[in-house]
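A lone chain, given as structure tokens: the form predicted alone.
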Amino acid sequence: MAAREVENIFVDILERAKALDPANTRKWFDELKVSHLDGGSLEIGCPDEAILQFLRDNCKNSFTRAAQHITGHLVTVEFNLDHRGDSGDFAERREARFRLHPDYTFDNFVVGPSNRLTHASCVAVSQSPGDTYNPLFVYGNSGLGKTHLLQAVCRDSRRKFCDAIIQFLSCEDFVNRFIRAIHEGELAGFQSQFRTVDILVIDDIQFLREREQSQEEFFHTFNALYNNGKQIILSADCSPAEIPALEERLISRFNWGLVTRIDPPSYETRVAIVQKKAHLRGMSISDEIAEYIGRKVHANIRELEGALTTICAISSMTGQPITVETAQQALAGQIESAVRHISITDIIEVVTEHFDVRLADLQSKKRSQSITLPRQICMYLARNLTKHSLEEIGGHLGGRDHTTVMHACSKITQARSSDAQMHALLGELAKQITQPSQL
């Protein structure tokens, strides 16, 4: 196959993958390169490890479905590091150890009155770890950007100090590793691993509560790092003093440095966040749409992103451009402080009512067209409107495996692109599912 033909096919695959999975679509998809396409195998080159891990974790199914749809053949998809570009940088390649999210950088963080001090302190720490604010304790409700900032510190510190040893993990992971080290008689190795780092970053440290032995271990780890001038960064959903059953000596140490809080974003910041998230996905939305979402969704950044995902998904499935009317339709009936959670049950109820079939029939082994079609539509809608895995979707519909769900999604995608009536039907069903008042 000629190189130009392969590139053209890959462009079509990218566009199809974006349409199939708008929630995980990113602007940097355009930086991906096709390394190999032949004999049912597609290899995609990624510019760095963070992008590589993101694609492997979130996008393999959508790229596989897209490749099979465009080529008309069974295709296996693999993502690999593209060593032809600048990705040979040692610091970049080591980021994968922490599973850093490619979106979580300082450049992608929207600064406003609610987070300005926290952002500034994280930037300062990344530029001079161990010297500025030590420890740095960041707290606030879920979904306000704590993890984003912690990962941004890791990324920038890695680039500025290539030889720095950094550990980034959740508190739950720290506790589980500690327990495993005790059981396996490897406590000395565990202590060496965490007490000799240059930067220790632990997310959700509040889970140390009521874990006396883990608190004892972390107390000594903290002291060893602090006394050696090593940077400690912690996050929690509340201030140190508000963490239940946390030892006073740990509360005292957490307060030694800077304790900074992130609050819910203001309206102006919410609008800027929506615009930033849309830009990262390569979406073009007007200021009017961003302002509508900013007014509709108040609680946190995750819900703003969820609203944007819902709007993008409805637009993609109905074939309508993203307008204020599309946004109103997608978010209709939602409580202003939270984006409605769409469940597989919601989808099944709408589909079974439309086709006048029973759930028991969808879950059965019946293969008549009157049952197979609504079953496949359920799978397609669940794949596009929820975050459930292929296995979870199949489990709701009679314990079917992931290949059956993939086949169903491929069939409905093909039907939608070639049949105007199917296209209209899917749009109408999606509208009903996302508007609870019509259920």
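Bear in mind that the values here come from a model prediction, so they are computed numbers and not experimental data. For the two forms, the rigid core is made up of the largest set of C-alpha atoms that agree within 1.5 Å on superposition. Residue numbers count along the first chain shown, from 1. What changes on going to the form predicted in complex with adenosine-5'-diphosphate:
Taking the rigid core as fixed, one finds a CA shift for H73 smaller than 2 Å between the two forms. Taking the rigid core as fixed, one finds a CA shift for D237 smaller than 2 Å between the two forms. For F355, the Cα coordinates differ by 2 angstroms or more between the two forms after the core has been superposed.
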Second form
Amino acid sequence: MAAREVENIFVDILERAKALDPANTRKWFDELKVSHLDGGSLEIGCPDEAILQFLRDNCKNSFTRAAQHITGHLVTVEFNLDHRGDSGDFAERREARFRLHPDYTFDNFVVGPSNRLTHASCVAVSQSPGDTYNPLFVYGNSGLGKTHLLQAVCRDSRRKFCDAIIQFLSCEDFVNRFIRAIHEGELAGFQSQFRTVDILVIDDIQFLREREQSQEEFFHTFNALYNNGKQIILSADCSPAEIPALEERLISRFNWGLVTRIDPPSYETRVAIVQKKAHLRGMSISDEIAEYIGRKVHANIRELEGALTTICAISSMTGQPITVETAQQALAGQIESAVRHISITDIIEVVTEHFDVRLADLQSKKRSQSITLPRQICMYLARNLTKHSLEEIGGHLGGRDHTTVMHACSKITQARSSDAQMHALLGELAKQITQPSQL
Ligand code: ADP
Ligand code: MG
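If the structure you just shared is the form predicted alone, then what does the corresponding form predicted in complex with adenosine-5'-diphosphate look like?
The next block holds the full complex; its first chain is the one shown before.
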């Protein structure tokens, strides 16, 4: 295939993947490069390790489905590091020590009165690790951005201090690795791994509670690093003194540097976060909707994101613009629970009623257009609105095999993009299926 043709196909695949999974769509998708597309295999080059991990963890399914839709055959999708840039072997080896979420950068963090001091401390530490605030202890309720900020520090320090050894991990991971090291008689290796880093970042340190031996080990790690002027950054869901059954000597050490709290965000910050998150996903939502979500969701930013995700998923499935009513329903949990519980039977019911056909006809061998079209629409909607496999969908519709279902899906996808009437019809059917209470 000519390079140009491959690129064009890849653009279509990307568009399809975005529509299939808006929650995991990111603006930077457009910068991805196809490194290989041939027969049944698609390889996608990623500019860095964080993006690579994000795609492997979240996007394999949507990209595979998209590639199959667009090319019309079974495709295996692989994500790899793109070595054409200057991210050579060394960078890869350094990055392999931990995973960072590509969204968790300082640029993507909205600063407001509730987190200003913590944000400023994190920026200061990332600029001169080891000599401003050491240790830096960040605490606050779940979902207020602790992990986000800790990862932003790692990312920034790594850019500024290329040779620094940075270790980011959850406390649970630390404890598990410690236990494994004991079992395998590798304690010395474990100790030297953690005591020789330049920056140690441990997320959710409250996990040390009641784990005496791990506390002891962490105490020595802490001392070794601190005495050598290495930076330690910790987060927890409460202040050091409030962590149950934490040794006194650890509590006092955690207070040696700066202890800073993140509070729940104000209304203005919440609205700005919704707008930031929408922008990050390459979506546009009106101020009115951002304000609506900001007014309704208070405590936890994950809930703001959840609301945004639901709203966008619905608007992309139904092809309807996002309105305040959509937002209202999404927040009331109506849509979300409706989406979660959609069955193939719900879909068949709506489609047979619309076309005035019987289920028995859809399941029969009849091939007249008046039966084939609703049958194919059922397959398409089931593929897009449920998590059922091609085989299962085929099974519900007269025991058809997966290639028949795939063919139906790609035919309807094509019709949807070339025929405005079909587009409207599919949107209307999806709306009836996802919002039964509206009928
Ligand atoms: P925590 O570790 O405190 O439980 P996270 O760092 O996991 O919280 O944050 C939860 C979600 O909220 C993440 O997606 C994060 O990007 C987002 N978030 C939290 N605070 C902010 C903020 N001030 N600006 C942008 N996003 C934020
Ligand atoms: Mg966290």
